[in-house]
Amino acid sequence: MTDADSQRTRVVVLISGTGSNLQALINAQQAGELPIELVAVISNRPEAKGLKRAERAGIPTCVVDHTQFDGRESFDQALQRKIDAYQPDLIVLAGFMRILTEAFTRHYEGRMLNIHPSLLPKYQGLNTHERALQAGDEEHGVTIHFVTAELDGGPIALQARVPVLPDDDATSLAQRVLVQEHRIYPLAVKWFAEGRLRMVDGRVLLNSEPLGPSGYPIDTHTS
């Protein structure tokens, strides 16, 4: 390991599915845009396609299959042991479809990020695009937040907004949101790795300045 490698932020990514946000991180890291080392990708589903993305990039992978445990607590304990073996500085949830226990989130408080396809606090949980359309919203988007025990309720770091178009359905809206997901997740990870983005006493700081409740707004018109 070189001195440069030792200074890189060690990142473990948790996935459950295709891993498109994982791929955005891999692409940015390989392009030299992120001062990080992707030390492991862990999935709770053995069939997750994102594991293949990690393997192609030479990133160690492992599976902690939640169906092999008798409850959420025992699964989280096993997952925590696996994560800690990699000694990460940051844990990135990239489509990790598990509700995490309070003990687990407390263990990683201030160093675990999640991405959620809505403008939180709107539409915590699932089916966010359908719910935005049913509500007649004029805009929708994506949020990066620090993880706490509250589901999709941790303090917000970044948000990107997209317009809801008259002819949108859930698929077209999801695709437009996904473009912004792939933009802002690497950016949030970059800022964390550079020491610019932090959670302190339950508030998000960017460049040592507290952000408002909606976090840092990303201009989507420059994409």
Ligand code: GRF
Second form
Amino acid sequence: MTDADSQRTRVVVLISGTGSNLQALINAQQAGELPIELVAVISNRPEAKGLKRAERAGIPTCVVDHTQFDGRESFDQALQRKIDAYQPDLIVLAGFMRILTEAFTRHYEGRMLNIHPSLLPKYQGLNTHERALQAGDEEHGVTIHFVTAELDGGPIALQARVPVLPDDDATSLAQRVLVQEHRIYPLAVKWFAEGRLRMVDGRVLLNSEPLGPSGYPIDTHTS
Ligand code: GRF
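Now show the form predicted together with the ligand, given that the preceding structure was the form predicted on its own.
Following is the full complex, with the preceding chain placed first.
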């Protein structure tokens, strides 16, 4: 291991499915844009496509299959043991579709990020694109937040907004949001790895300055 390796932020990514956000992180890391080491990808579903993406990139993978556990507590404990074996500095939830116990979220407080496809606090939970369309919203988007015990409720780090267009259906809107997801997740991970993005006393600091409740607004038109 070189000195540069030992200084890199160790990142474990948790997935449940396609893993396109994982791929965005792999691409940015391979392009030399992220001072991180992707030390493991863990899925709760054995068939998750993202596992193949990790294997192709030479990242160790493992599965902690939630269907093999009696309840949330025992699953989260097993998952925590797996994660901690990699001694990560940061845990990145990238399409990880599990509700986490309070003990688990507390263990990783300040070092676990999640991406959620809505402008939180709007539309916590599932079917965010359908709900934005049903509500007649003119704007929709994506949020990166630190994870706390409240589902999709932790302090917000970054948001990117997209317009809702007249002909949109949930698929086209999801696609427009996903483009932004792939831009802002690597950026959030970069800022965390550089020590610029932190959660302190339940607030998010960027470059030591507290952010407002909507986090740092990413300009989707010019950057
Ligand atoms: C993304 O919209 C993510 O925000 C959500 O799940 C979707 C799938 O992401 N929570 P991915 O392709 O598995 O990264």
